[in-house]
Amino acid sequence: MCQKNLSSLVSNLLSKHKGYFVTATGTDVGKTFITALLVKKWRDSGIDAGYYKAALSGAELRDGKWIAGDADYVKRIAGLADTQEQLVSYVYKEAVSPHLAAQKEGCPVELSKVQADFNAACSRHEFIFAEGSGGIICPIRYDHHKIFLVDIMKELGLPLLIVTTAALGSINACVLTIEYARSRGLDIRGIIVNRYGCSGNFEMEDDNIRMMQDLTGLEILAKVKEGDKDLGVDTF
C-alpha cells in the first residue's frame, strides 16, 4: 500500500502537469466520488484545484433547469465556485451514452471546443481533475467524425488516475483498462481503489488489490470505503 507517496508524488508533479485525467473501469465504479475528495483534499491543502468534464449525458431536471449531476456534485463537496457551463462542456439529457445522447438531442462533441473550455478552466485554477465519461473505450461522438474518450484524454495531455474497485472481476476490468491506456500512450500514475470493503470479503478484495499492482506495476494510491469523506492519505 503506498498511500504515503502520495504526498511526494504531487509535490513533484505539480511543476510538470497542471492536473489529473480521472477515469474508471467501468460506469459507475464512483469516478465522480473520488474526483470530488480529490478536488476537495487538495483545496484542502492549500492548492487552488479546479473540474473539467467535457460531456455528460443522464442531467437532472430540477425546477425547470438541467443540471449536470456529476459536475453539481463535485462543486459542492469540493466548495467551486464555477458555473456549470465552466465545469461542463455538453450536457445531454438522456442517460445513454454520450455518442447516442448527441445523435438524438443534436450538438456533437467537438474537440476544439473541449480543448477551448479545458484551457479555460487551467486559466482560472492551479490545478484540474478532468473527469472522464464511462469508461476509456466510450464512444463521445459517433457520425461523420468518431471521438473516443481516449481521443479526449490525449488531446487534454492529463496523466490518468485510474479508479476501479476491488470486487470480483475487477483484476480482468483494471488490467485490460490500463493495458489498453498504455497501447494508446498515455501516462498513467497510479490506481485508487473505490468502495473497498463492500463485498464484506477482506481476503478477495486485498488479494485482487496486489493482484491489481502486480501485473499493472502501478501504485494503489488510496482505498476508499463507501462514505468516506477523505482520501485518507496524508495532508501535505
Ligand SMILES: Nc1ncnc2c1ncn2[C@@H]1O[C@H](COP(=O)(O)OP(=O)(O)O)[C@@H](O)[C@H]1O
Second form
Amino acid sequence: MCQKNLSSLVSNLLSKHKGYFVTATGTDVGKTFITALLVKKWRDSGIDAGYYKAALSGAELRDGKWIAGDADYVKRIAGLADTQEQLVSYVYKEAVSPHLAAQKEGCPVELSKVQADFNAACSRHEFIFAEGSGGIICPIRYDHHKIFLVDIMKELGLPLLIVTTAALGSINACVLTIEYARSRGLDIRGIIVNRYGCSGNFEMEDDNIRMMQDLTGLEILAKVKEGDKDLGVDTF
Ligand SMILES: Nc1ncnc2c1ncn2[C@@H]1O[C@H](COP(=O)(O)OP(=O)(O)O)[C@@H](O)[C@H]1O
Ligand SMILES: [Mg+2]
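May I ask for the structure of the form predicted together with the named molecule now, the form predicted alone having been displayed?
Everything in the complex follows now, all chains and molecules, and the chain you saw is the first one.
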C-alpha cells in the first residue's frame, strides 16, 4: 500500500465517522450507480452502510410527490429503510446546479443542516456513503453566502472516492479532479472506473487507467462494466 492510500486509511480510521464521499469527474458519470453498488456491497458484507446526499436538483414528480431520484435508486438497490428526508437534505425541482435551483426556488443550503442531517445518518448507520452533486467544482449556494461542494466535503470529513470513465478524455478529467481536491486539502481513498470497456477499445482504456494511476499515485479500487450488478471487489 502506498503512502497516500495508507494516510487515507488512517484518516478514515481516526475520523469521527466512517464512510466515503463519492464524487466524479462530472455529472452523469455514474456516482449514483456506483454508490448503490457500494452501499449494497458493504451491507451484503455485514456492515450497516447508509447513504446521504446534501443537495439534489432535478427531482421527479411521482404521484404528487417530488422524488429525489438518486436517493430513491440507492435505497431500492441497497435495500435501505431510511426516508427521503433522512437521505437528502435539500431537494430542488429544476435540473440545474443547486446554487441556481436555490436562487429560483428558495431554500438555500445551510451547512448547519447538512452537518446535523449527516450526523443523524451516521447515528443510524455504521458507515455512510455520501454522494456529491455534479463534479468537484459544483456551486451549492451562491448568494450573500457562498458554498461549494468542497465545503461540504470538508464539513463531512470523509475521504473521497473518485468515479471516472476510462474513455477518451478521462485522463484529463480525472487528474484535474484529483489535483483540485488535493489543492483544497482533501483526502482521496482511490479511483473507481465506471463503464469500463464501453468504448470497445480496451488497449486505450487500459492505458488511460494506467496513466491515471501513474499521474495521481492513487489505487484503482474497482472497474465496473455497463450493467454490472456487483462491484466485483471486496469492501475497502
Ligand atoms: N455501469 C453502468 N451501467 C449501466 N448504467 C449506468 C452505469 N453507470 C451509470 N449508468 C446510468 O447512467 C446514468 C447516469 O448515471 P448516474 O449514476 O445517475 O450519474 P451521476 O450520479 O454521476 O450523475 C443513469 O441512468 C445510470 O443508471
Ligand atoms: Mg447522482
